[in-house]
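A lone chain, given as structure tokens: the form predicted alone.
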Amino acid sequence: MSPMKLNPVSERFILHWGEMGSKWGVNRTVSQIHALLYLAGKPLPADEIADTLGVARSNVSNSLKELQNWKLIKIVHVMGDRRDHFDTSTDVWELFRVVVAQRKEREFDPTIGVLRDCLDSGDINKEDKATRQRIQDTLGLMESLSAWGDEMLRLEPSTLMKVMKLGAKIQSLIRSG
């Protein structure tokens, strides 16, 4: 199978997405594969992904597993082709929700758990009052942000856009008032 021909804008998007991914702590190839699948808008087999991006097949295989772990891609089957094909949503809001939910689950929730454990520990009394208060304040902020984030993720995209625009209007109102 020959590699997919990428137009200049698609190539730039994919390369940039890889750069951004690495800034967010995600492997560059993982990000590029996701960008390719997103732009392709159709399921692709691993060998075509490898050939199109010029990446080793083993790297593609590991990257696809990582994307599956993040729940950003799924395996689909194409009639007449025995190979696994990989697909992602083309709905940017759905992708946003998945990424935010996964990051919250992997990063935010464990931190809330550690903060709660610290405050519940018998050793908390060995810390000075200011340290205990800072841990409590941090937990309060993180729990509030977590609850707010959960509420925002439940909104329909059109409602979420209105909330975001309203937030900007509120800021300018407060600044001018």
The other form holds:
There are 2 protein chains.
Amino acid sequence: MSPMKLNPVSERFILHWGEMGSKWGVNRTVSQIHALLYLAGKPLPADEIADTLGVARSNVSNSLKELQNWKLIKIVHVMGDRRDHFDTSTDVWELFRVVVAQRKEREFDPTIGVLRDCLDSGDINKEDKATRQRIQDTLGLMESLSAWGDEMLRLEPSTLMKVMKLGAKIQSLIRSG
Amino acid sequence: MSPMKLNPVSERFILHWGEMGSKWGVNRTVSQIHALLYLAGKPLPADEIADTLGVARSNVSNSLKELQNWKLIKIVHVMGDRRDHFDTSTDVWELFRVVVAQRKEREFDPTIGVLRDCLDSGDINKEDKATRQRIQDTLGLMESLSAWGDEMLRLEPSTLMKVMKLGAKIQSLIRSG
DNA sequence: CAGAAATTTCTGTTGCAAGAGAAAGTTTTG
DNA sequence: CAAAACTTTCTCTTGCAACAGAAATTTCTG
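Same protein, different condition: the form predicted alone was shown, now please give the form predicted in complex with a further copy of the same chain.
Okay, now the whole complex, with that chain kicking things off.
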């Protein structure tokens, strides 16, 4: 099959998304596939993805599995076609929320665990007081961020948007409240 | 020189920080060096860093330059020692702020530029309406986050802390205000 | 249930970032 | 200004993630 031709803007979007992903520790092909599905806005079969992006079918297969682990895509079926098709949300806020929640769960929370563990261990007394305090501070920051993240993630996108729009005005609310 | 011995907790902290860095697109050695300087809480010379972490002197040199580009460390001098010493803030909030600001500037803002560019280009009309809308939505989300980030980064750590403590309670303030 | 279609797993390759060590360069000091 | 101390730049190596293609497996269809 000859490579499926993307519109120039879609191509640019997808390529840039791939670069972005790399810089944040996400495999380039994985990012690109997700960008493609997002822009397509409709379920695509794996071979069409491979064809469009010009990567090996097996690479697509593994990347799709990865995206499923991230809960960013799901398998759907199209009438009269036995191939699996893959679909992602077209709601960018929802996608954002999922990515943040996943990274928090995978990397942030475990780190909090390690820090707690460090502070609980008998070995902690071998460290000098100031070092101990810095580990404690780090844990404190991460716990605050974690708790705040959980609360924010629970809000509706529209509410979250309002919170952000409020921005720094929140300062005055804190003083008054 | 024989490798300088770290306390077990420091070692664990530094190793874990290195792993964390990798997952977020930061070079492992770079993360480790920063963690070491943070825990040490005092300026260290490059050779002592190389020695403590067991990596090549040249690697340390390049990593230190990288950390300076990130504005996370600076060169200081110690009386009676002609070697450069490297120092980082021991204020974890300040460090957090710098990292967020840098990543925003390096990766987030340029992406906003690309998206604007996409939407301004003549080629955008080749895309179908729904795709165009999704690019527009993506830009909207990123612009909101960017503006909000700028405002938050301007706040004092202590204020920022209060904002986070407020958490979801902010919802009611929005309704009332 | 045989053959076809689709998918996944396995195996080997490749490209590149990360890093070591040598060489070159710079700064300091007597 | 020569030698020593220190730092950076350069070059080559290495390890590993990313990937391709083949082989194996599963699922579907008449």
